[in-house]
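This document opens with one chain alone, in structure tokens, the form predicted alone.
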Amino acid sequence: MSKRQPKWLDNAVFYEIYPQSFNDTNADGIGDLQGIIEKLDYIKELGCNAIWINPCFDSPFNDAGYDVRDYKKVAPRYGTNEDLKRVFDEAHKRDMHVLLDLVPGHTSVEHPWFKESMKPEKNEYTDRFVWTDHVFMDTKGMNTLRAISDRDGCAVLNFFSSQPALNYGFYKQEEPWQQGMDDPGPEATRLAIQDVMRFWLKMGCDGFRVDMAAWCVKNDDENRTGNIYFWNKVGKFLDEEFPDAAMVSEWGNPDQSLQGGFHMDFQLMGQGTNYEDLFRCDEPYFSSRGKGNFKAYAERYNKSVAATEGKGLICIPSGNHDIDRLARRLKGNELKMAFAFLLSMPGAPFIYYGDEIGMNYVEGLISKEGGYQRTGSRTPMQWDDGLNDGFSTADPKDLYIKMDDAPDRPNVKAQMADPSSLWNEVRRLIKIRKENVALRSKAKVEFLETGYPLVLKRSCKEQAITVIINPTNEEKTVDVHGTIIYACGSAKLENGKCHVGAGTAVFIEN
């Protein structure tokens, strides 16, 4: 386990941006490295301060930039390397931290380690991938790449069939094929993705958030003992040569997770949280028609603070470019209560672009770059009400995806000059979070009442708050001392009693 937790993250809000779809500064249609510079006064104004790039790497965009042809380019359609080396600088000198996307589990079919890999003759590269012995045999139910050169074997992949996996080794070895996680090719493919972290790190990268964590040693248990021990190593080496550097894993399970080198870890749908049945199911517990559960979630997620109490931290996203948007189940007030619950709980919170004004998820998008039924939560970013919302002076026709086309869909620009909107609401949640310790990333939390309205409590040695939302149409009244210091909707202390409007969400100083 990593022994270092950088100093940062105890008061770090995220922004995750889709590069492809956030800002284009040079009318092709797709956003770009300066489109993110442009706008890093926008993320400080909302009250960010660290942001995650999903990949931004050389790549033939199977896989939306998660199967890398060059591990160590930018994508020319997004700038060059030194354009992301000005994305770090900037944002540095705006006391910003920022994150990139690391894939280590596959490559493009493309990468020329992979093309190395396909050749007959023993090389460097031959044990870079996972290769089977013969072309004529049982994978086991493992998805591969049959007789694609002369090489006699087939490529196990990880995920589409343009992403071929990399060799971290196989925790229960079963086949002759099946190389052990320490043998030389699985520590040679380590060393490899170590020195491309070391190259990003040098240029002024603050760490990454890391895809498909949980799955790049192969055969593992169901404790993922064998994921645990490989990224132990990669968290050893950032221990020694760049302690302040964080990771933030894609895993769903932070019991495990955090015993590894990672010091965040998301909690996400469909992986055993119960984070679903907060907002993405036909009866979200943050609608207002107050028929949602609590309960689940709320047991799961203790269990998971039992089980890293210490280790580090368990992330909430309002989402991101592989699920639904927020707005896609809950509308108007309704995303104010569950942003009052994302910022107001441990961990360090993650906003996906375009959800602080409550961007809607698009229906029926034809696929782009293996998005399929995702592509609808990857739409531009909406800026203002002029030629494509702000987001590009290209043609229409020429833009990566095609913009949300609702008449009521939101913008920036109108939401700041609104003080009633979601955009200012989402402002003033951070702000207050920013300026209380007990509800930043690793003050406790305690949940006193899971029905209606939800009543958590945030402590710490210094202070201690009391969070109430009540997502319902119904006033609740919660017995509860102390000082109102948020209130969003109608609330009122008396008597030792809050009595809680409809629709509000209130924080007692207690």
Ligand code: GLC
Given for the second form:
Amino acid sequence: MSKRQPKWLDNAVFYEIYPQSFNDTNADGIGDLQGIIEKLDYIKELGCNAIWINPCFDSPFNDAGYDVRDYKKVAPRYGTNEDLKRVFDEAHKRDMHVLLDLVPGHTSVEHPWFKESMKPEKNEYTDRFVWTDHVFMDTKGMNTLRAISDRDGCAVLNFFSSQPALNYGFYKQEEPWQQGMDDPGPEATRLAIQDVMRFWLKMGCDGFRVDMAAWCVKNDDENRTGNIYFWNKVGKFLDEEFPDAAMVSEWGNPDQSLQGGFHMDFQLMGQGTNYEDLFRCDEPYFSSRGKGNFKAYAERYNKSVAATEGKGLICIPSGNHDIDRLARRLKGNELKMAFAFLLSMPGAPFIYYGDEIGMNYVEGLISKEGGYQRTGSRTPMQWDDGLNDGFSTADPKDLYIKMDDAPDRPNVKAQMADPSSLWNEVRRLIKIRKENVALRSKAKVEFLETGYPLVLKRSCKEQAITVIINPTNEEKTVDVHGTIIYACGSAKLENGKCHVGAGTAVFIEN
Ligand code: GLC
Ligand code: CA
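Show the form predicted together with alpha-D-glucopyranose, please, the one above being the form predicted alone.
Following is the full complex, with the preceding chain placed first.
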């Protein structure tokens, strides 16, 4: 089955916005949709032409909004549905696209569907969630809520105790209460989620980042056959009704997710994923200490490419709201080396707000709305050197999460004014990527050198570009012909040899 690929993804560079912490326009200490609208020009100036907004729907916020109470209503603290429509319209005016965060796997315990589902009498929502058929039973390692109402059963949980799992059926049915993927309950749940998607797509949204996409169908096999089957049904709905809409999965294995309805998958690195960690381990590859194993990364990446050729994009994020900030382990120039890699690889790159200025992971914060150790990656954006770094005019003690108070913390205003800043380097990198087809989403990549320096070649039928990244403290020499089209650091190309200085990235058109 060949899946349609929205054309706009060919040259898309995404910016992830955690709305709580981006820009507060009414001084209540929390970011809002109007704040996003006011910063669209900023995002565009950086070069990003697409955004992903973390959940902004009505919620009790036990998990920062990943516990949805009403899928069709903007959380009042962020604004109204009309404000969100204005985000779409204003973005479109600037040739930008907007992805919302779809949380299909679970709702909040406060969602009316769940409240109906808790009732002992059979009703329309009885099978909307995964329930066992008795309270006193062994749930075989599944986390559940039990005895929360007179319904005689346990409700299966997805993540926190406030997030009951919606029912998309079981791939392998092992108990009488486990429904099949095509049974009426699971089918009704799928239609209900498609209805939510249709609601926002009709209003102007351009697609979704899909939360915990690999875990909708339960008891799946190791290839995730059940979840792939499910997402292909949803993908078919999109193809038919919204052919330009895009979906990116939180799945962690593009080899699988791109066989389903997804156009993009996030390729996260490190523990619990299939990929060697280049950014966040003790000795990341892009540190000047010059350790780290790119070879393992490249081998795994090539495998994924072979498994997914033509089916969609493998997308590398600079970070996200669940993991450490890039700047926790990489400092100064090392961040530029990491961005040179991120922005010269295939797929659509994702930049997490604040990573473009090297915002820090803030240690020692009290957890906010289920953030726990993730809270330190979710602090308010640092715009300038004014009150609350320009994030909000509220009293600092009333901010959603307190600001980073490190004296040397970066801010946007200072970095925009400094040509040698990370911000300006990221901007130049995005610009060069957009101007050269061989650097865009779909051109091929070959890893020519996986020690130090890193040498990779991007190519398509119109163009070929060799990318050399030398994060180490020593100059390196590489045999290569062509013209330098971008350099960060010191690079000299003569007589078929490129001398690449310490901490330098260079792009050569061949
Ligand atoms: C995803 C989200 C995360 C959330 C979880 C449960 O991993 O990225 O923030 O807590 O799903 O919805
Ligand atoms: Ca606000």
